[in-house]
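The form predicted alone is given below as one chain in C-alpha cells.
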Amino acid sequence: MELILSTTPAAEIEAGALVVICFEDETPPFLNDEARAALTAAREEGEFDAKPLSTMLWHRPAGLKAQRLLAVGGGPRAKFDTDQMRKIAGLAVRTLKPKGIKDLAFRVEGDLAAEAMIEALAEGVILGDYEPNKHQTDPKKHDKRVENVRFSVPEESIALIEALRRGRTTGEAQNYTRILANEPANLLTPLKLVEEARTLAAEFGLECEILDEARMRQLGMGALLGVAQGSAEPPALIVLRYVPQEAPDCPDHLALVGKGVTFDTGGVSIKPSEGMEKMKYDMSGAAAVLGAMRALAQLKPRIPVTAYAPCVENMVSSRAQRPGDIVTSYLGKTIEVLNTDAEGRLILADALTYAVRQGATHLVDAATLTGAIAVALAHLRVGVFSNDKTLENRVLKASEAAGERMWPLPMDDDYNDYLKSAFADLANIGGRWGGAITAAKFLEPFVEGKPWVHLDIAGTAWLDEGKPFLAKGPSGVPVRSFVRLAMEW
C-alpha cells in the first residue's frame, strides 16, 4: 500500500473515493456547497447522525472529482482524539476495500491534520487494511486490496512526512506481529520463530543471538526448561538488540521480554478442548517484542533495547513435566510446579533473570499470562504490574498516546503468601483469588530489583470478533505501546 501526503483541495482528489469525518455539531467547511448540502440533508432526514464511528457513503457526488463520498461519525468534536482517528482510518479501509475501492483520500484541516493526528491516520489504515486469510486459496479472498492512499492537508511540511512515516512503520510492525501471532503451531514452532527472528534482524540491521537448548542447560535455567521438555520441538530464548548510533553513552538499557509459547496444551494440566485452538496465540508476548523491533529499528530511538523472546511448546508426553515437580531457576530459586498450566510465568522467570544479567537497567514484559486478568478487565484493557511507580507511569503515559488501554492493578508484598511452598522456595500459582496478581508477584524476584512492568494481555491479545476498523485475530497488543515508550524515553 502506498501513502501519500497531498495538498489537493477535497474538490479536486480524483479517486475512488474520498473520506471526510463530520462531528455531531458541524459540517467540514471544506466540502463544496453541493457536499455540504447532502450531509445537511443526511442528517435532517435521520440517514447519518455523526456519531462515533457512523458513516454514509454517496455515490456520484456532486461537485466532487471523487467516485464517491464517505461521511464518517467523528461524535462530539470536543472528545475527538488521536485513539479516534486511528479507528476512523481503519474503519474507511474496512469498509471501502470490500467494494472493490483500490484507491482512496482523506481530507483533513485545521488540529485533524496535526502531526499526531496523520500519525495515527497512518497506522489505522495499515491496521485496517490487515486480513488473517493467508491460509485461504480463494483467490477472492485476497483480490480486493486498497493499494493507494492519499492524505489532503493544507499544507505540506518535513514534519507531516515525517508523522506518515512513522504512522506507517508502527502500523506494519503491528501487522507484522499479528500475522505471526496468527501462524499455526504446526507452522510456526519455537526453531520457526528463531528463523524469523533471524530473518528480521538480517533485513532491519539487528544483532541476534539465540541461546539453545544446551546453552540454556548449560546456563541453570531450569523454569524454562521444564516447560520444553514434554515437547519434541526444542527450545529458543531469542535476543535481538537494537544499539542507537546518537547516543552509544545512554545510561539506561530498556529490556522488552514477551513469552513465545508457540502452543500451549497446559501440559499435565491439560486444558479444556474448547477453544485450545486459540493457544497458538499464546506467542503474543513475543510476537509483539519482535514487532517493536521491527518498528525501532527503523524508527531508531536514543536508547539502547533488546528483546528476549523464551519460545518453548506446552506438550503432553511420557517426558512432560508433572505437577508436583521442583525446577532451580536461572536465578537459583526453587519453584514446586503445582500446575503444569502455569508455564508462561516459568519462562519469563529464567527470561527476565537473563535479561538482567546482560545488562537491563528496566524492563517491561507482555505475557497472555492469566485468564484472570480477563475476568477482572474484560477483554478492554491490559493489566499492568509494576515494582516501580515511575517506570509503571512511563507506561501508562505511552499507551494512552499509543491508543492502547491499559490499568494498573495492586503488588502488595502480602499476595506473597499465596506462593508458598512447603518443598520449594516458592510456588507457580497462588490459588483461585486474584490469579493475575499471584502470577505478576511470581516474577517480581526474578528481575532482582531492577524496575519492571508486567504486561497481562491474555484478554487483548486477539479478537474473537472483528471490529468495524480491525480484523478477528490477534490485535498487535501492545506493539505502540512498546515503540511509544523507547520513542519517548
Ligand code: BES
Given for the second form:
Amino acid sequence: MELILSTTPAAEIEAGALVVICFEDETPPFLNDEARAALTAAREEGEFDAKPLSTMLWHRPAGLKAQRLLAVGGGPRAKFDTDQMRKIAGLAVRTLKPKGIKDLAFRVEGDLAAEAMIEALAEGVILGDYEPNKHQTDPKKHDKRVENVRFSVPEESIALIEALRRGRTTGEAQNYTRILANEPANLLTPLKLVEEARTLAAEFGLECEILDEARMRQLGMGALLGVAQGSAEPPALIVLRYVPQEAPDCPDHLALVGKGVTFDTGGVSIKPSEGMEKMKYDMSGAAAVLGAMRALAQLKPRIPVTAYAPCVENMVSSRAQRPGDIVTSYLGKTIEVLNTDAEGRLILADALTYAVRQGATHLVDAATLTGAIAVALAHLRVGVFSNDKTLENRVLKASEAAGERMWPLPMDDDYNDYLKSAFADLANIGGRWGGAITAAKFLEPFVEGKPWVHLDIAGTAWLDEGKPFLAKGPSGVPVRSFVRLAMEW
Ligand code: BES
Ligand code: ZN
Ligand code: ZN
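Having displayed the form predicted alone, please output the structure of the form predicted together with the ligand.
Then the entire complex follows, led off by the chain already shown.
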C-alpha cells in the first residue's frame, strides 16, 4: 500500500473516495458549498449525527473530483485525539475496501494536520488493512486491495513526511506481529520463529544470536528447559540487537523480553479442549518484541535495544515435566512446578536473568501470562507490574501516547507469601486469588533488582470480535508502546 502526502485541495482530489472527518459541532470548512449542503441536509434529516465512528457515503458528490465522499464522525471536537484519528483511518479502510475502492484520500486541516495526527492516520490505515486471511485460498478473499492512500494537508513539510513514515513503519511492524501471532502452531514452531528472527535481522540490519538447547543446558536454564522437554520441537532463545550509530555512549540499555510459547496445551496440567486452539497466540509477547525490533531498526532510537524471546512448545508427552518436579533456574533459585500450565513465568524467568547478565539496565517484558488478568481488566487494558516507579511511568506515558490502554496493579511483597514452596525456593503458582499479581511477583527476583516492567497481555493480545476499524484476531499489542518507549528515551 502506498501512502502519499499531498497538498491538493479537497475539491481537486481525484480518488475512489475522499474521506473527511465531521465533528458534532461543525461541518468541514474546507469542503465546497455543494458537499457542505449535502452534509448539512444529512444531519438535518437525522441520517448522520457525526458521533464517533458513524459514517455516511455519497456517490458522485457534486463539485468534487473524487468519485465518492465518505464523512466519518469525530464526535465532539474538544474530545478528539490521536486515538480517534487512528480508529477513523482504520474504519475508512475497512468501510471502503470491501466496495473494491483502490485509492482513497483523507483531507485534514488545522489541528488535524499536526504531525501526531498524520502519524496516527498512517498507523490506522495500515492496521485497518490487515486481514487474518493468509491461509484462505479463495481468491475472492484477496482481490479487494487498497493500493493508494493520500493524505491531503494545507502545507507539506519534512516533519509531516517523517510523521507519515513513522506511522507507516510502526503500523507495518504491528501487522507483522499480528501475522506471527495468528500462525498456527504446526506452521510456527520455536525453530520457525528463529528463522523469522534471522530473516528480520538480515533484512533490517539487526544482530541476531540464537541460544540452542545445548547452550541453554550449558548455562543452566533449567526452568526454560523443563517446559521444553515435553515437546519434540527443540526450544530456542532468540536474541536480536539494535545498536545505535548515533549516541553510542548512551549509558542505558533497554531489553524487551517476550513470551514465546508457540502452543500451550497446559502440559500434564492440561487445559480444557474448548478454546484450546487459541493457545497458538501464546507467543504474542515474542511476536511483539520481534515487531518492535523491526520498527526500531528503521526508526533508529538513540538507546541500544535488545530483544529476548524464549521460545518453546508446552506439550504433553511421556517426557513432559510433571507437577511436583523441581527445576533449577539460570539464576540458581529452585522452583517447584506445581502446575505445568504456569509455564510462561518459567521460561521468562531464565530469559529475564539472561538479559540482565547480558547488560540490560532496564527491562520490559510482554507475556500472555495469566487468564486472571482478563478477570481483572477484561479485554480492554494491559496489566502493568513493576519494581520501579520511574520506568513504570515511562511505559505508561508511552502507552498513553501510543493509544494502547494499560493499567498498573500492585506489587506488595506480602504477595510473595502465596508463592512459598515446601520443598524448593519458590512455587510456580500462587493459589486461586490475584493470579496476575502472583505471576508478576514470581518473575520479580529474576531481574536481580534492575528496573523492570511486566506487561500481562493475555486479555488484550487477541480480539475475539472484530471492530469497525480492526479485524478480529491478534491485536499486535504492545508493539506501539514498545516503539514509543524506545523512541522517546
Ligand atoms: N497462556 C496461559 C495464559 C492464558 C490463559 C492466556 C487464558 C490467555 C487465555 C498461561 O500459560 C496459563 O496457562 N496460565 C495459567 C496460570 C495458572 C495455572 C496459575 C492460567 O492463567 O490459568
Ligand atoms: Zn499455560
Ligand atoms: Zn501460556
